[in-house]
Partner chain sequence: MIGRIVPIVLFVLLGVLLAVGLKISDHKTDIPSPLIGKKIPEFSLPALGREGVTITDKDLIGEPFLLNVFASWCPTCRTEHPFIEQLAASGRLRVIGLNYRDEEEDALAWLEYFGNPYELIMADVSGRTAIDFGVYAAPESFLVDANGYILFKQIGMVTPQIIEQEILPLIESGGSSQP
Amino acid sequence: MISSRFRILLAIILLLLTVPAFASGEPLIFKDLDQETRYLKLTTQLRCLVCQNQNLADSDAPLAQDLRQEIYEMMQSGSTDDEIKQFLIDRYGDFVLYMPPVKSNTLVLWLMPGVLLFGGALVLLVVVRKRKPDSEGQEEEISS
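Can you show the structure of this one chain in the form predicted in complex with the partner chain?
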């Protein structure tokens, strides 16, 4: 039987082994917390072009690393978030943004949820009205 002391020791050793996983990747040094927050926010709003359902912050693709580095450097040289986004849009198109801009070709995308919601509500209203028994209508007449 394995003693409990040995188990604890094993657990500690295993925990120590996980440390290098956290330490991998290039450490970035930010001017202040504000900039760091900006960087983290921006990289989650941008799409990794290689693994297209991951954002830049999540992706470990070499291109994502390059783009993160580029974003970091642009921030250090004083670029605004919009300038950085535009830099990427100029090269990779609107697709890099998770939130697509409202344009003629994205209008359907933006309006459809509203149209569906409104349409659904309309259908619901009609169906519910139809189901209403006649007696209720009479009741309404009486009460009013």
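The structure above corresponds to the form predicted in complex with the partner chain; please provide the structure of the form predicted alone.
Lone chain follows.
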């Protein structure tokens, strides 16, 4: 049996451990709805460098939170979307963009899906062609 003091102590410890989960930074205050929409659009176009499969708007990583704050401050100081993107590209490379520009170093990113799709179709075609003669040969053996 667990004593009631121990249960109370355990409950207090668990409550104290959950406090950081609910703590978040100051809410961002925008000048108008257009600026907020611009901020949301921009943060969904940029990749979280920690998660790599999430955009900045959806990521809870500390680096993503810092980058969102940096973007907010740059917007408040009058930076354009292109200036903000260029700042992040200069700092982290083209990988920070979900749609990186077509360059020699990003060409593989743009061509790989097509190459994989073509390769998969080619493998499927070869497998289907190899199966057809076998199935016809089996039918002839069955009928004789």
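Residue numbers count along the first chain shown, from 1. Keep in mind that this is a model prediction, so the values were computed, not measured. The term rigid core refers to the most C-alpha atoms you can superpose between the two forms while keeping them within 1.5 Å.
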item	value
Rigid core fit then Gly119 CA moved by 2 Å or more between the two forms	yes
Following rigid core superposition, Cα shift of Ile8 between the two forms in Å	28.2
